[in-house]
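Just the one chain here, the form predicted alone, laid out as structure tokens.
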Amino acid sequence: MNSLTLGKYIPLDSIIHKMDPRSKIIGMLIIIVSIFFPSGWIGYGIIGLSVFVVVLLSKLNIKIIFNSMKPMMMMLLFLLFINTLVIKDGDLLLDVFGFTIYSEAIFQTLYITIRLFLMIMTTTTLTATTKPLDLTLGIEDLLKPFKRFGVPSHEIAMLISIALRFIPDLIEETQRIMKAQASRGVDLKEGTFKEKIMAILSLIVPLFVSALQRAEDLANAMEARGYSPGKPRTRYKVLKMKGSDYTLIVCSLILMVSMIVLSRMYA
């Protein structure tokens, strides 16, 4: 669990530290929905080369990013099993007591694999290189324009900056909660499949306890300070893009449409 860092920021010195994090949002949502494309491997290929510079430009390291793979791998070896079910096409690769698993269903697994990971390495990037407080600003301001809509831009950017910062606070806790059973017994790894579930449900109560403790405690917090939704706010902090921030969301606009023009070459 130490090795999910989705939420966390880690502070250092770059250039996409420094940038405007409307612009980083923007980007993380053209390089997304390019994804979605069926650009083929050199499409995948391109906006891996692309994702993978953006992070040397951002000094992390890329262990971090492919650290954030682990918690996922249990829901890909599923997929795997689910596609080997139902995927009966491409050729035969085995064939044991009627088990059968065909090219296409490790291609298709092999595909999902490559997006899902393109996202996770996007959107961690994203949240280790803004501070919470930029995000929620961030946030705000790209949904002004719905305000008119009666959409709450500032309490969905607060909603979405606390579930993120949450994350890592759960993670520690999920962590201190499995030492302490551990240190009274409780065995995780071992023992039968009903006594794993038990050993979990005795994880998962106590963390939603906690969650909802910590909730309040926030709640109660802020508050305290006199926040109040929907009532105007002044900001300390004055978002201002500059010519990095507008080169990221241009360089981001041509990766979408060289994507476009690659599916539209495999369709």
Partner chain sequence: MNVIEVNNLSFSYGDNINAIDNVSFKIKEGSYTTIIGHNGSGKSTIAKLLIGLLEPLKGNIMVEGVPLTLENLSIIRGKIGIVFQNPDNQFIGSTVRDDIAFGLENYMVPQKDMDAIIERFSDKVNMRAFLNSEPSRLSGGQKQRVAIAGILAMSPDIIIFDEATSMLDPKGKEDIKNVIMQLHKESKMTIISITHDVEEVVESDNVIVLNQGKIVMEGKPSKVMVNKKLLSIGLDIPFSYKVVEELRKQKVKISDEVTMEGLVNQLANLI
Given for the second form:
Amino acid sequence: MNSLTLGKYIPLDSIIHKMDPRSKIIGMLIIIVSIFFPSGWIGYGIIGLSVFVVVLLSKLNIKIIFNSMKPMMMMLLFLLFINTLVIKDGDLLLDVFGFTIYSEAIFQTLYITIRLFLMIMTTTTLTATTKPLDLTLGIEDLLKPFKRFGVPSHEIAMLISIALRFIPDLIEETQRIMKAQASRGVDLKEGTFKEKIMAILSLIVPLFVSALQRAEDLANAMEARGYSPGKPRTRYKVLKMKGSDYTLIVCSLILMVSMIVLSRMYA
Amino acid sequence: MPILFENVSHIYSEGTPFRYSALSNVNLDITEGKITAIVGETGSGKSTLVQHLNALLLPTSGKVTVLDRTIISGEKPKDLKGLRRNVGLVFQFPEYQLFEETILKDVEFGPKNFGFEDSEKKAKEALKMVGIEESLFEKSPLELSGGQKRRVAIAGILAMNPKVIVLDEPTAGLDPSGSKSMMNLFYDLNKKYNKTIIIVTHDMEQVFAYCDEVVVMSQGQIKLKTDVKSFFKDSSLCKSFGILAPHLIRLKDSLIEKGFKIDEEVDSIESLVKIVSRQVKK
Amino acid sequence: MNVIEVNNLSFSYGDNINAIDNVSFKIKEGSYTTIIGHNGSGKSTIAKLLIGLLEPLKGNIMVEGVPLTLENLSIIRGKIGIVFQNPDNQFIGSTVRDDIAFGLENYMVPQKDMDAIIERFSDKVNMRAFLNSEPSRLSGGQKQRVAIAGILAMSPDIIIFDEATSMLDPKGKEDIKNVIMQLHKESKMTIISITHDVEEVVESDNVIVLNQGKIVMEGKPSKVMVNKKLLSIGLDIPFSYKVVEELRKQKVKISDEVTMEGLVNQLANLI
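Same protein, the form predicted in complex with the partner chain this time rather than the form predicted alone?
What follows is the whole complex; the chain from before opens it.
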């Protein structure tokens, strides 16, 4: 459960928590685009600092964000390994029995690491400070202009919010089924290949059966309470932009422009 | 062979904001060869307690002894499979663990995992015990009714021929006749096959009619362990734990309040009526 | 006045066996009706037919004089609310507040009116203190109370409980039964409760007994629940009546009784 810090809402009382989800989504998108400009160490330093300030304002424990990086570590190590094999530019740093490591390989990996880290830091801040339902409301509102092109913004938002609502239930269900099958001698760690396949099946099949049952129950409950996709509805939660929201958007725009300028200078 | 909890505590998510102490300093001795009921409000730690019996959960502190194995907190338990083979745990709504193409294959799954050579024979015996007809063996478990599915799931545990059978609310959601035959099955397993049975339940009528001993839990602690007869001597003990006593005991207490003299032990409608009918005008 | 009239209703899940077989009954305004039957007897199918989640094979259903058809579905669902069995699978919102709002949104209630409605009905089921709670923090009984509030907020005339207490612990069961009684006595709502709980049945005005898709008995619980036929179709008779039968074996003269209170009073008069 502890590895699930990624994407989890953490209820705190901060200026960032109180912001309109729309401005947070827009801000996040702008920052992510900024990260993609090759703006060099100075650029990444500036972005890092800005995101760090946002994290401070949100009162989140910085540890949480580092924790959410942990699942990426293996991937990054693998990337480093591939890069050292493939990239043979820059200074020769190490040569052991013909196995060579060049400085550029290290730099490239570091670049990717920093980009990934900044992106995860930004998205984690968004999801940790925004209630899942607010997030979907924000997405719904932002997608509204695309409705005339046939984008079902409301249905997408409903889909996401229901998925989010049932994730904890499904996690609990998975743990329950795992325990039930462990009581029947299932051992996911040991056993032959065939036994492992059976072990996984014994988990997945019941999970599907139960998820389908849930889906049917839920569809009935929604329909019985007058829901019908495509039918107009009113909305309980109304989003409202405040001064802090506009500040965030303007700041992130300034950030992006400076990254464009910096990347030009580099080139 | 004993089932023994010594100073057992269990804390979920230790070291996080979600820290939750589910069991605190539990000492309990469950008698072999009996039917023991574990009762208490939702969240009192019943499910956490029984999951220690086959080491699905390990104690945060303390010691659990089950049959010939001892699990001590902080030590990695050895030979978990041996323990799980001998302690069959049936979860709530076990019908949700069925997954095989046929009923027979599903019941064989457990014995096969434990390396039984005669898993098919064991599975057939277990299915017979729970009252599933042979004509259904090759059908998909998903085609069965809710009550039948639950029987198949329970057969899946019985087929492992465990010495101890632990059941978490086995009759939840069943209709009255389904519940009754289910409880009769556990009663038979205890009386005919000498299995130790541990049932987590909310239903005091079942505790009264089928169980030998009762363990009352509240807020992660054992509040009482006693035999069923003395637990239901009158409704006052139940009341002190916020438990509604069985009908018969409540009736007996109301009649005493109205002036009837009932000093003898009452364990059935017949025994109560015999006493009452001597004291009324006919 | 009859708020529901069901005439010659049949339904099949497509396997040639009629899950509901030529069933007719009427429900009076403001009455409390229980429907009992063993698992698979067709109880829940009837509930789903009544709110139009399933379409009848034959027969018709009238709700307050309006025939239940595809065109009228929205009107009918404004008149009938339903609480299902599983507390988790009908909690749609991410908080209690949002969940009660869900139905209001569907019925185009203006946003500015919602808070007052949500507060009023959460109060009615004693859940006002939990308005901002997430479902994972609530007990089964509390979730069912939220479901009831969500339905009451849509101000229906009829409310169906489809085994709404069967997955709850004793405290949750008691809570929901109290809410049902309160709705029946104070709000004069028409209540249909599908249940296994014999003690709940004896509290109701009227009971319908189903077996294999057919109505086998119907009437006042004090008359129906003393019929030994119930045992042969997998149902139970009330504890008090079991005692009455035993007393009669001992030659005690006692009249039919389905509640514990009545039984104790009768015996107290005989001492």
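As the structure is a prediction and not an experimental result, all values here were calculated from the model. Under this definition, the rigid core comprises the largest set of C-alpha atoms superposing within 1.5 Å between the forms. Positions refer to the first chain, counted from 1.
With a cut-off of 2 Å and the rigid core superposed, Met178 has a Cα displacement that reaches or exceeds the cut-off between the two forms. Core-superposed comparison between the two forms: the Cα of Phe208 travels 2 Å or more. Relative to the superposed core, Val238 shifts its CA atom by less than 2 Å between the two forms.
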